[in-house]
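Form predicted on its own, single chain, as C-alpha cells, below.
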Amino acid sequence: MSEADLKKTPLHALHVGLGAKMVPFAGYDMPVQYPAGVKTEHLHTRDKAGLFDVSHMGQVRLTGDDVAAKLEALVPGNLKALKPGAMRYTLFTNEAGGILDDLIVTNAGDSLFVVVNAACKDQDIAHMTDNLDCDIEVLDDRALLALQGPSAESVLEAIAPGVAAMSFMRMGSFDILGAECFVTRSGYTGEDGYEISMPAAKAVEIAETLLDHEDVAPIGLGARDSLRLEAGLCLYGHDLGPDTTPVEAALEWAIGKRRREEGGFPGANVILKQLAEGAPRRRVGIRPDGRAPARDGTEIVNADGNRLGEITSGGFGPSIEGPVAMGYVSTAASETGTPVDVVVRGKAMPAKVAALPFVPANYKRG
C-alpha cells in the first residue's frame, strides 16, 4: 500500500507537529515514535501518563432484541450477565477453536459498544453483519484515545469529573469540553488508565488539552507494543491467530462458566476439549538470558536442540532493563523456570520459561 492509500485518524496532523516518525499500521499511517524516542515513552508511561492515539480501531454499536444473546453465539464470553456499565475482554472464535481477533464488549445500557482490532476490523464488522440479527452501527466518525500510567487519573479527572469513581472495566458517559465522550477505565499496557471515545471533530483539542499537562506525553507504537508484552497482553497476528486455541493462548479465563456448560458457541467442542484435558502447546512467558532480545520468529528448542515451539512477540524490557518475549512451547515444556534455548542467529543462546506478566498491573479494582 503506497503512502498515498494510507487512511490517517483524525490525528494525524497533530503527530506530525509533534515530530512523529509515521509508519504504516493496519492500512494507516500511524506514529511509531516521537523525539523522545520508545524507552523514553515507555517509562514516562509507567511512572507518569502516556496518551495513545488508537483512533484506528474499529468502534461499532449493536443494538436490538436479546443483542447480548445473539452475539454469545459468535464468542465463549458471558455477555448476557453484563450489567450496564460493564466491560468483558472476548474472542471471536472459529468452527476449528481457532481465535479470529479479540475484542473488548461493553453493556452500554441500550445497546452493546464493542471495540475490535484494526487489523481485523473489515473482517470483524463483515462477521458480524454476516451473523448477527441485529442493527450494527460502524462509529467511523468518532476517534479514542487511550491515557495510560499512573497519573491518568488525576489528569482526566480535570476535565472530566467523576472517571475517578470508575473502576477497572467499566465504563461511564462524560462531558469533556463540550462533547459527549464514552471513558471506559481500561487499556493495553498493564498500567491504571482510560480509553476515550469521542466525536472525531473534537479529537485534536481534547488531545492537546491533555498533552499541555506536565505529566503527559504522546506515546507511539513502540512504547504500546514494549508495554503490553511487559504486561502479558497478546497481540493479535503474532500471539494470537485462527490456528491458536484460547486453552492455548492461556486465556480460559476468558471462557464464561455458563459458556463451559452450555457451549453454543464456534469452536466449542474442540475448545471445551482442550479445557477438559489439555491442549498440546501453551502460551508462556521467555526470559533470555544476557541482553539480546529474541523476536518474533525466534525458534525454542530444549537442550538437545530439539524444537519445542517459537517465540511470537519479542523485545527489550525497559522497565525490567532486559529482554522479554512470549511464545508456544510444547505443554510439557510449559512449567514456570524450565530450562530453554532461544536460536538467535543461528546460535542456540539460555533462556528460562516464565511467568506472565513481567511487570505487575496496577489496575484499580473496584
Contents of the next structure:
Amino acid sequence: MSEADLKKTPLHALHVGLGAKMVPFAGYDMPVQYPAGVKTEHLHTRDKAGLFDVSHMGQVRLTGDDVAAKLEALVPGNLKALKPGAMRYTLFTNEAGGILDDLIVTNAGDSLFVVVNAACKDQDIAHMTDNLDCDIEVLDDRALLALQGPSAESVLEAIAPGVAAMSFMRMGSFDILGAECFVTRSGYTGEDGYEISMPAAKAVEIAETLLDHEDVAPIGLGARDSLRLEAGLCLYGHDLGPDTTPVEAALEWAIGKRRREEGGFPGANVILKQLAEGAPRRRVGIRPDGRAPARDGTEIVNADGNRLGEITSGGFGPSIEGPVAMGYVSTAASETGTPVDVVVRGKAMPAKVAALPFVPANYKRG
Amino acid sequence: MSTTYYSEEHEWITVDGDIGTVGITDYAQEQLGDVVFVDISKVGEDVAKGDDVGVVESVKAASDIYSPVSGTITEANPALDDAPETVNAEAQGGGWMFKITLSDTGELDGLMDADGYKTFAESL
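Please give the other form, namely the form predicted together with its partner chain, since only the form predicted on its own has been shown so far.
Then the entire complex follows, led off by the chain already shown.
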C-alpha cells in the first residue's frame, strides 16, 4: 500500500506536529513512537499517564430487540447478563473453534457498543451484517483515545467530573469540553485508565487538553505493544488467529458459564470439548534467561531439541528490564517454571515458561 | 595516530595501525531506538568485508551488524553485556562493539570520512 492510500485518524496532524515517527499499521498512518522513544514512553505510562490514539479501531453500535441474545450467536461471552454500563471482553469464533477477532462489548443501555481491532474491522462488520438481524451503525465519525496509567484518574476527573467513581470495565456518558463522550474504565496496558470515544471533530481539542497536563505524554504503537505484552494481553494476528481456539489461548475465562452449558456459538462443539478434555497446546508466558529478546516466530524446543511450539509475541519489557514473550507450547510443557529453549538465530537459548501477566495488573476493581 | 572511517551500513571504524575498533553511528542508534542487547557472535573468527558478525537488538527490532573491513575479530565490548544502552548514550565512543585486526588496510579507501558520511546520512 502506498503512503497516499493510508487512512488518517483525526489526530494525524497532531502526531506529526509532536514529532512522531509514523508507520503504516492496519491501513492507517500511525505513530509508532514520539521523540521520547519506546522505552521512555512505556515507563512513563506505568509511572504517570500515557495518551494513545486508538481511533483506527472499529467502533460499532448495535441496536434492536434482543440484540445481546443475537450477538451471542457469534461469540461465547455471556452478553445477556451484561447490565447497562457493564462491558466484557469476548471473541468472534469460527466453526472450527478458531478466533476471528477479539472485541469489547458494552451494554450502552439502549444499544450495544462494540470495539473491534483495526485490522479486522471490515471483516467483522461484514460478519455482523451477514449474521445479525439488528441495526449496525459504524461510528466512523468518532475518535477513540486511551488514557492509561496511575495518573489517568485524576487527569480525566478534572475535565470529566465523575469518572473517578467508575470501576474497571464500566462505561458512562460524560460531557467533555462540550462534547458527548462514552468513557469506559478499561484499556490494554495492564494499568488503570480509560478509553474515551468522542466526536472526531473534538478529538484534537480533547487530546491537546489532556496532553497539557504535566503527567500526560503521547504514546505510540511501540510502547502500546510492550505494555500489553508485559500485561499478558493478546494481540490479534500474533497471539490469536483463526487456527487458535479460546482454550488453547488460555481465554476460557471469556466463555460464560451459561454458554458452556448451552453452547450456541460458532465452533462450540470443538471449544466445549477442549474445555472438558484440555487442548493440545496452550498459550504461556516465556522468560528467556539471558538478555536476548525472543521475537514473534522464534521456535520453542525442549532439551532434546524437539519442537514444543513457537513465540507469537516477544520483545524487551522495559518494566521487567529484560526480554519477555508469549507463545504456544504443547500442553505437557505448559506448566509455569518448565525449562525450555528458544532458538534465536540458530542458537538454543535457555528460557522458562512463566506466569502471565509479567507485571501485576493495576486495575480499579469495583 | 588514529583515523575514523564510515560505512554505508552506518558503522564507524577507528583504525590505529592494523587494529580497528568498530561501532554503529549516532544516526544508526537513533534509528534503532533503545538498544537492549548486543551480541558479537564471531569473536576469534576471520571475516570478510560486509559479513554479518552479530546482532544489535533494540526495543523495536533486531538488526545485523556488518564488518566494514576484512580481518580477524579479536574482542567484543564486554561493557555492553550489562549496559547495552551505552550504544545509545555513546554510540561513537564507549558504545563500540568489536575490535578487528585488519587483513587489508587498503579496504579503508572504499569507506567514507566524517564529512562524506554526514552528507550520506543527510541524503537518506
